[in-house]
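A single chain, nothing else alongside it, follows as structure tokens in the form predicted alone.
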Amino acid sequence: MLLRIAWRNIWRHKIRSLVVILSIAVGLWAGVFMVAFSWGMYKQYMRETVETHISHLQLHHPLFEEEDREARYVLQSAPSIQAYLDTAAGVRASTTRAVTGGMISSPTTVSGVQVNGILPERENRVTGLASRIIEGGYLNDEVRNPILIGKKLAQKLKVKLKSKVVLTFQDTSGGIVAGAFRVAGIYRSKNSSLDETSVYVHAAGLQQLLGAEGAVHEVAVLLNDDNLSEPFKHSLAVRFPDADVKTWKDLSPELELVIRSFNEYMYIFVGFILLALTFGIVNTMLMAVLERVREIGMLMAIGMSRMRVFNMILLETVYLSLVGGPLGLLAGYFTIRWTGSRGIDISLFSEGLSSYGFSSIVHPELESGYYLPLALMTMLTAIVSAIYPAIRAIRLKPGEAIRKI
């Protein structure tokens, strides 16, 4: 009987039920899009990052990341290494560095930069490098020592193709040594700031500068699903106990720190509109309450207890939430599906997004067990909407409200 009532009470003033229901379904919507189009912006931006720039696994000599990446700090393995990575499931590609920190000068003036020592081909089947290139060529043998450098900083030190840089560094005896190399190539990636601060040559010309020919201070491992990584760390570290090996995770905190925030940020950002909603749906059942004084006085007159007048105003607003949640939620899922596929274009401010690593096109992306909590979200709202004009009724007297006008 509660059950009728309260269904038949919600569509007695449609237009306020509507509006109640339209702002459950439009907050709901507004929330878990907004959700998916964050996470789709970070989603992506962990992808370009370690696809491109660091890897899945990184296998370097165990002092070298704690002493500034110091050039002598050789991984003598890597022969070993790469061997069984090119064997190994599971592995998409991987290659050898050498590594190390130094000065790159231009005529107009000096900035900090990593120059990495790589193997071409290989180099580009781990991080698409040769994809990236804007501007020439990808170290190519058509100019002597060729070097790679990104937009950013050719801007910054005002060169182009076939200028002549100098790269001044350490070498594995702490003697100061320099090159003279010329721009063979400029790239540009979606993350501006890693271009500002890399350069790339041929492995063998960076490993003759530092006096150590075939040094390996770096290797790179692309795996075909980041779920493998910790297994693989694993295996690795136990095969090559000489290796410090290390995730992307290890490797980038901050990213690691965006996974595991993101459940935080998601229920706490949808919890404020759902606050928000609160309010709402507050003010519309107490309307309700108070337009009803004398129908809920006569019912409690007549023998309705007080603990069912409660759960008819309880039902009221659930069976609000009921139509409104499933239709927000629904709309959201199918928003996040359709600009998933065909991603949102925000080029408008691709340079500044271009400077934290984000891509200028973005792909929304939710999983779908999130839906639930968020449906038992909006439950719960309502059910403590309630409350209050539950409770107001139920202090009515029967006698003094049914004489009310």
Second form
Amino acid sequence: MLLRIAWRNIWRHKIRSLVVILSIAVGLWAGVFMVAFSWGMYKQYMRETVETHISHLQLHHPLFEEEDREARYVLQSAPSIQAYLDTAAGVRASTTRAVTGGMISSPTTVSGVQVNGILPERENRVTGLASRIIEGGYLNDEVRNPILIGKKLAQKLKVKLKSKVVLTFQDTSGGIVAGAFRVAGIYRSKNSSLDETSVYVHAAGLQQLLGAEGAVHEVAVLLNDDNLSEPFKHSLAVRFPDADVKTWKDLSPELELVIRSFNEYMYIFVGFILLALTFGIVNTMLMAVLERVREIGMLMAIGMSRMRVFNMILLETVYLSLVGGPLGLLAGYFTIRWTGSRGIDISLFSEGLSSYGFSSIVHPELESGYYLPLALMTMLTAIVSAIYPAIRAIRLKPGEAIRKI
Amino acid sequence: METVIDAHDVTKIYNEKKIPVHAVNGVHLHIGRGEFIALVGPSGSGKTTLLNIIGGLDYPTTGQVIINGTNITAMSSSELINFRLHNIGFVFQSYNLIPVLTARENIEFIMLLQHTGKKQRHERVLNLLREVGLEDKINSRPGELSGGQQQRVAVARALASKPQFVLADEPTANLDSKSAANLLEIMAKLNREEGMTFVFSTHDQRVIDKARRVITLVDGKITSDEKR
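Please show me the structure of the same protein in the form predicted together with its partner chain, now that we have looked at it in the form predicted alone.
After this comes the whole thing, all chains and molecules, with the earlier chain placed first.
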């Protein structure tokens, strides 16, 4: 009967109850959607960083990373690693690279870069580099010693296609070497800061300049599934003990931090929305109690215990959230599905976002496991919001309350 | 006659610290089972305050109220709620039914609080509605009933818990003369046939005429206690 009374009580003032229900629904919808939007952005950023830049796994000489990526730390077992990866299940693509840090200079300026000596076909399968070319070709032989540079670097160096640039770096014996290259292509990725610092040349050309024929510093591995990263890391470490194997999480710990801190971020964000809702619910329930003083007094006069009166007010609020909460979550779910499949174009802000590596099309997404905690948070908010009005109700003195007009 | 209500030197003082008002002033009262009592007096004479104290809705400043041998003035407010549930029926001036429940549910509600079984509840609801002449309004909500009908449902609700006595505060004040007469007839019949004790405060001469004992209060004191 208490359930029935509470349910009917909330419909005594339909408009008022609908306003509360809608504010819960809209608040939750906005919260869920914003969280999904952020998660979509980060997820895309992570996916793109992994699939176009870092790859799932990288193998180096154990001292290569430690010693500031010096060219003398060559990964000797690279050929056998490559041979193994070519046949291993779960590997989508893999490639080897000669890598060194150096300076690139044009007639007007100089800039620090990472020089990647690549095998064009393999590299393209791992990072899709060819698809990001916006001018010229992909390390083709139209020019001698071709080099691929990013759009931002080209602007900085004030060079264009077929312009000559000079790369200067240390060879494997520590001597300074320089080589002249011609810009064969200009690429643009989603991450403009990477575009400014990474250049690509043929592996053979770089190896020759380094004085180490066939030297490999890096093996990049793209897997079919991100969940295979850790198992693969362990099996490769066992199989090739001279190689230092790192997953993308090891290589880019800030991405790992984003994932780990996302839960906290989401709960804090939604928590703030629910906190704002609390005031609305308290206000409504307080009105509902104050305009029923005589009725509540009568209930206590005829023998309804304070605990039951308290529960009745609590139930009314829970009902409001039971209607509004799922409504908001459902609206959020469908909005996320709809926008997730179509994407949201935020190209208006993409200039700024691309310098942080974010895409201009965002696909909001939220894992299904997040919906239940959000529903429980809403319920908890409703219960907390009802406590003060319920306390006001049970503090009424029945003898006085009955005479209230 | 067995005593149901025994009030000893009951005093109620409001505003004790500023300008004290003696709403009830040294009242001694003994009410026996089966009595049909009208508590009369001018406005502000303390009728409602005395009813509230007898009914355990308020505490006296001094004095004791003993119901069926139990001193209710020594009870905590939570104990009093439970005591009221099982021992006292109330009829209020403005009916005070639960607006979202039907007549049946309003009467049944008090029995639910008492944990009465379903079958027993349903039988009693039907009997009570029959007694107050509203069996055809069983599924009507208070908003669909006239004032007189609502007050009859309130009487049925007051009796649903099988109380020791029923307290009614100006039960006919909001009723037209026909409805008032009808309600009085029902209460008098319940008193006659079932021996239910009724105590009601009233200004209504028709109610006073029906009463078999009339207690007059003036300035919180009993000035006359007349049995007929």
